[in-house]
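Presented below, as C-alpha cells, is a lone chain in the form predicted on its own.
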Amino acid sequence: MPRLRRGMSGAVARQAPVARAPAETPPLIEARDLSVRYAHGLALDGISLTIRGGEIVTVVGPNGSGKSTLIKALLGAVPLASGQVIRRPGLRIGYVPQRLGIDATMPLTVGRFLSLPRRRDAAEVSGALTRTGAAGLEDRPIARLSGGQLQRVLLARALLAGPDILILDEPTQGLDQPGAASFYRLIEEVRDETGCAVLMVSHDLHVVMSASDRVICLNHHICCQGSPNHVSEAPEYRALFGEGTGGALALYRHAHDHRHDSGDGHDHHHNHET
C-alpha cells in the first residue's frame, strides 16, 4: 500500500511507489571499460557499468580509490585513456560537487547564485529552495552559508534544471553524522517525487543510504556491487575496510515510520534513522 509522508513542499501527499527502469530500458549512462590515466598511473582501470531511471547507485572507496574520477569521467571532464561513456541523447544531469570556493567578500546572495548561468525567476528560485528544506534563504550571502545549508542550496541549484539524473561527488563532506543522514534522506525523497536517478559517491562509510538499489566498491577497478547488504558481506569489501564493517553500509533504517501530531495542528511524519 502506498505511504503517506510528508512531501519537501511541506504538504503531507500519498506517497506512489517508484517505479524502477526495467533492466532493459535503455541506461541513462554507461562506461564501457573505461579507464583514466594520470602521471602517477591508472585511476581507473576497465569500469563497466550502468545507471537507469529511478535507481539509485552510491560509489564507496577508500580515499584515492578513483571515486571522485569516475565522477568527472561520467560527465566529461576528464580524458579517457580508453573505452567510452554514452549518455542518453538529450540527457538532462544535476550536478552537485564534492566542494564549491566562494570568495567571503564577494556579494552573491543565495538568489542570485541560483540564476546563474541562466536567470531564473523569483517563484523558480523559491519552489527549489523550499523543496530542498532551505526556504527563505533566497537574501543570504552565500558565502555565510553553514555547510547544511549550502548542500541544500546546490542540491536546488541541480534540480532547476529538471535532472533525468543527480550526480553528487561527496555531498556530506564536512556535515556531521545527523546532518548527513539528513541530507540523504532528502535525497532519497527527491527521487521519490520526482523519479530521477541518483549516482553519488559517499566518503563516510556510516551513512550510505540504506535505500540505495545497489552499492559500487570501488578501488581503480570495480572489486564488488550488489546491495548494501551484500558488499558488505563480500570479501573484497571487507579486505579494504577491515572484518568490522560489517554493519558500516548504513544500514541505519530501522522500522519506526510513524506520525505525531506535535499540537501545533499539523501532522508530522517521522521516518527514523540511526
Given for the second form:
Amino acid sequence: MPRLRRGMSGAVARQAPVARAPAETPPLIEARDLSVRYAHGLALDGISLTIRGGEIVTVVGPNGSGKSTLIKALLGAVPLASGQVIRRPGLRIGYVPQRLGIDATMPLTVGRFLSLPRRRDAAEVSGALTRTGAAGLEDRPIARLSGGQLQRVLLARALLAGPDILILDEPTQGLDQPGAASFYRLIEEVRDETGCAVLMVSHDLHVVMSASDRVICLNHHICCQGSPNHVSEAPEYRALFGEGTGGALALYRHAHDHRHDSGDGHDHHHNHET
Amino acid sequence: MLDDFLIRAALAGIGVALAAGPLGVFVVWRRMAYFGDATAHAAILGVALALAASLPVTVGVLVVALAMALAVTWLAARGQSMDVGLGVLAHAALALGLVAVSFVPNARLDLSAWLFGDILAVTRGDLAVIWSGAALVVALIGWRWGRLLTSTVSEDLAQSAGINPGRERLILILALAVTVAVALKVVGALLISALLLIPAAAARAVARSPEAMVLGAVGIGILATLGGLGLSLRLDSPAGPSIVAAAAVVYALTLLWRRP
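Next up, the form predicted together with its partner chain in place of the form predicted on its own?
Complete assembly follows, chain above in first position.
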C-alpha cells in the first residue's frame, strides 16, 4: 500500500482501501516530495504519489491547481524545484495531450499522425483506430476532426506504443456529458483488455470519479486521495468543490449501470461518431 | 556555362529555394514568420561587423543571425506575448545594423544590395556558399524530420515519445540562421522571410501531406525564382523583389485554385 501522504497544510491524507491496484507490483511511476516552481510561486508543492500497474487514477482539482503541471512533471517535461520522479526503467507511456498544436496550415492526415514519430504499418494503424471507435478515419485531415473523433484518434495513437501506462490530460474537454461518459468507459475497457495503468486529469468530477479506482484531489498540494467514495465525502474535497457533486456522482452511476445493463456490454459504438 | 550571370543567378535562386522550402513549412506551421523577420533583419548588423573585423560576410551574418534567433527564443520562453518583443528586436537589429554600417571605414558597400539582394552579381564563390548552405539545411531537416514534425504537432507528445522539443527548436534556429546567411545575396535582408513564408503558404493549398508541402514549397520557390528573373530581365525591375512578387502571384493563384 502507498505510504501516507503529506499535504501542504501538514494534514495527513486519509487512506481509503484501494479497489483494484495490486500492492505487490512495483510502481510504474513514483513521485517523491515533488515540487515545481513557476515565476509566481509553487505550482506543485510536496507531491508524493505512486501509480501501480492496472489501476485507474484520476487527478481532480480546480482550474489552475497544477493538474497539467503534475502530468508534465511525471512525463519529465518540466524542471523540478525539488523532489524526484522515478519511472520504472523501460516504462512505455501512452500520452494523450490536452490539445494539439496543429495549425490548420499543416496538411496532416490521421494515418500519418499515428505514424509519428515512428512509421506504423497500415494494419496496425487501422487496428488501433478500430479499437477506439475511430475506424476508417485514416485519410481524414486532423484539423477536420470533431472533438470526440480527435480524442479517439489521440487515444489510438497512445495505444500504438503498447503502453504500460496511459496518461491523459483532460481527455474529454469539449465533449458533452454522454460523449465524455462513453470515452471514460472506453478507457476502462482498454485498461481491462491490456492491463495498462491509467492516470488522467479531469474536471468532469462527477463523470470521472466513479470510473476511477483512486482519486487524487489536487490544489497545488494533495488535499486528499483514495477511493471515489472516500474522496467525495472528504471535507477537503467538499471545501474545494462544494456539496453538489455528490448528487451528480450518484446520477452518473445510475446512467453508467443502465448503459451496461441495456446491452451485451459492447453496445458503446453507436455513439462514437459524436 | 557558369560564366553566364543569368545562369548563376538562376542557380543561386534555386539553391535558396531548396533551403527555404523545408524550413519555410515549419515557419508556417509554427507561426514563426515574425521570428524569421527578426533574424533576417539582424543580418545587416552581421554584414557591418564582418566588414569591420575583415571577416567573410557569410560568417558575420551567420553568427549574428544565430545570436538573434537565440535571443528571440530566450525571450519567447520567458514571456507570453511575443509581438512587442519581436517587433522591438527586429527593428532595433536593423537600425543598429544600418548605423553600424555607416561607421565601417572605407565602406564601399552598396547598402541596397544587402537590403534587397543582388542576385545578378552572384559569383561562383557565392554559388558554392549558397549551395553548401542549402545542402546543410536540407540535410539537417531531413535528418530530424520525424522529430521536428512530432514536436511541431505537440511538444508534450514529443516529450512523452522521448524527443526533446527544445533541441528540435534549436535545429530549426540553426537552419534559419544558415538560410538567412545564404539568402542574403539573393533577396536581401528585407525579403528573406517572404521567401520562407510565401512558397510554403502557397504549397499549403495543394499539399495533402507534410512531405508534399515541402516539395510544393521547393517547387514554387524555384518557379518564383525563374519567373522573377524573367520578369526582371523583361521589365528591368530589381531581381530580388521580382522573385518575391512572382511568389506572391503564385500564392494568389493557389488561393483561387483551392476554392471549390
